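Have a look below at one chain only, the form predicted alone, in structure tokens format.
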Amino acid sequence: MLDLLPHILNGLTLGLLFALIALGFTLIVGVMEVINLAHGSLFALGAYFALSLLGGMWFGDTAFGAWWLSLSIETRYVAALFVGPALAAIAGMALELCLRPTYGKAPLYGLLLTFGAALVIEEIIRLGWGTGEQNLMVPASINGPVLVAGFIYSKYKFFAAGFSIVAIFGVWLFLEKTPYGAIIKAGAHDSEMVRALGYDLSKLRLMVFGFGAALAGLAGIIMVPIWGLRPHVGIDVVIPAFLIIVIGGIGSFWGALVAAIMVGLAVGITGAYAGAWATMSMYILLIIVVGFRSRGLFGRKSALEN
């Protein structure tokens, strides 16, 4: 059992990080009725923004740049956790404005536009930050090994798992306990009803897209110290995120969370004993779940089925 424990912890950590990505993805699909293929690129963009901020790349050799770099890595890291997702949210809202002419038309238009946006963002990353793999610095206090129950484990993975739990709980509180969350949930169920009640549907869509993009950017900052930062890292995460919302049920908060944990555990445990099958395990899980329940574990009739 002790041999299996590190792999279970790896799987749970991966699942919680996947959940953070998938929650933003499923909110956008639920309210916008658009599968945002650029969601992974927004994940990468958030991490690259954090990279620039941590290294002071935007400030150059100015006095402000020198002052910024004199601050502790902890201070700059905390600032990056706020600024990176905020800039990713702005990029997401810009994408939503571009999507508006496709509303009410065939879903293929939105799909193609977000696919094109993903390619554009990836090229912007290559031009702005280069093509090589880069490392996102993390404070020494959350880096390095730690002894747990007789085995050595990564201190950063504990931080990533704990941070993800807090962030997911924050999203739940926002959706369940605030008027804005109630409007978003209503919009995910029936956007026309929200419009009939007098709410501005355009503002709702802009807010949801920005919120989903911020979650993607936040997940990017937390996840890339484990996965590595490269221009196409977004592609590596958008496929698991899509599988998770299908397995969990489109538009379902708890479905996305449960499915993300299941996918994380499947990949983590399979990767330990049959590495070549780690990625395949996600698809096998999808086939099993959808084979028994076509709308996913917690899925109801989706807007995409209309």
Second form
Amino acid sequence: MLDLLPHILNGLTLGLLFALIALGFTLIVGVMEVINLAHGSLFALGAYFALSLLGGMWFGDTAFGAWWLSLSIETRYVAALFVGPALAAIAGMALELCLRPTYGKAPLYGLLLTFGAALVIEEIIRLGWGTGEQNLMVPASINGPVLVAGFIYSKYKFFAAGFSIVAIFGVWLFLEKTPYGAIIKAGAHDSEMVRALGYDLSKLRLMVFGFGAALAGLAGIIMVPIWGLRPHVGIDVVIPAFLIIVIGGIGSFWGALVAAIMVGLAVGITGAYAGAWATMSMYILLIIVVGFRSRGLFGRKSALEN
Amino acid sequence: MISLSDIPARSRFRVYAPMVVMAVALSAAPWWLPAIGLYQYLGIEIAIWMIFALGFNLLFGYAGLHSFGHGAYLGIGAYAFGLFQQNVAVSLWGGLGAGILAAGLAGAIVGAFVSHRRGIYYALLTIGFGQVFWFTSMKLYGVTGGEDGLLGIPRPPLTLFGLEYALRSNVALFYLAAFFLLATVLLMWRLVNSPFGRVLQAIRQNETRARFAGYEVWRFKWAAFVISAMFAGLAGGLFAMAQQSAYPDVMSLHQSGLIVMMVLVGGGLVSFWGPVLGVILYFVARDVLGGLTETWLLWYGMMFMAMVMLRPEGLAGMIHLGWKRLRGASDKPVILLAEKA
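Okay, that was the form predicted alone. Show me the form predicted in complex with its partner chain next.
And the full complex, kicking off with our chain again.
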């Protein structure tokens, strides 16, 4: 049992990170009824922006750049944690503007448009940051090994898991306890009524997309030191996110959370016994769950079925 | 927006003008391709992708079922072809038969899972299965050669009525691919204009109503999936011959997305010929834009986005509308004209 513990911990960490990615995804599906295949690309974009910011890539030679690089790595890291997601949010909002002509048509068009957008963003990343694998720096204070209950574990993974829990709790608070959250949830439930009550639906959609993209970017910055950063990381990451929301039920907060932990644990435990097949366990889980419950664990009937 | 029913699927003739144009253009390709600065291999590639796209459009355009994992069946065809050559016998017909059968079998299994779903759930499940095949091809190292794939697949000679033709040159292989492409066009044309094709279109327009009309809808959806997978398998077998290898990349989500992009940009949603146009447009974009800039995929992607936003009926739809306007016919329904008069 104790031998399995690191794998379970790995699985839980992975699950929490997956949840962070899937939450933005499920929010966008729930409110907009758009399967955003570019979600992974926004994830990558957030991480690449953070990379540039940490290394002072764009203003390296200026006076501002010299001052910036003289700051401690912790300060720059915290700044990147805010600025990276903000820039991803802007990209996400631009994508929402492109999506507008597809509203009211079959959900296929949103899916296709975001697939095209994923391709475009990936090419932009290749153009701007090169095609090679990059490494996102992490401050030494949250890096390195730590001794837990008799075995050595990565300190960063604890940080990543803790950060995800806080962020997920923050999203829950935002959705459940603020008026904005109430409007977003209402918009997902009955957009007609929300419009009739005088809320600007197009502004709401823009905000939701920006918020979802910011979550993706944040997840990117946190996850990439574990997964590695390369231009096509977006595709690698959108697939688990995708499986998770299908397993959990499209548009469901708790579904995404439960499914993400399930998938994380499945990958972690499979990894202990048959490392090469770890990723496959997600698909098996998908086929089992969807085979029994076509709408996923917590799914309800939605417009996406037409 | 126009739909498939606006561009009539049924012509008075079994063989009509675009088919003749296509046959002539194909048989002359080895002369005109080099003349406009292109190369022989491109012809093979285009013919293979056209077979794949025409088969895919039976599902995508005619039945309105959005498979996002169709690269898998192309890959399965390619692997089956290669494995047949390496483990059973060096035979063209055997290899292509194995490719079609293997892809059809995989399609039959997946089709049984997905055919009860519709809309986005259909697309999601096909992505899931596509990824399973891709992943398996990477991990079953002993069978598929892992990430390197199968290398050194021979190009078996064509044996016909006791005669043997070598297919080592690209021109010879092109003629084989072109022959299969024309056969695909005729078969597909027959199929979409048959009662079966009509039922598929009815399912696209309103699945519930088609069910109430007494059709066992899921069987038709399943059959469309299997048939399109078999054509993908044929394309895959030819692909393995052309490349003399088979590798997991063919099955990736990127590749599966590419076929959707080609068919949509060409206008597969509104026309039988849409997939053919889409494949031409893609390869022209790749070779012409690719000659000008390294980031041609960025521009192609942007063009695709613009197409989805503004003209989802694709190139075929635009040509159709332009043709109508040229002839002075109005887009408006007849009733409106009558009201004006």
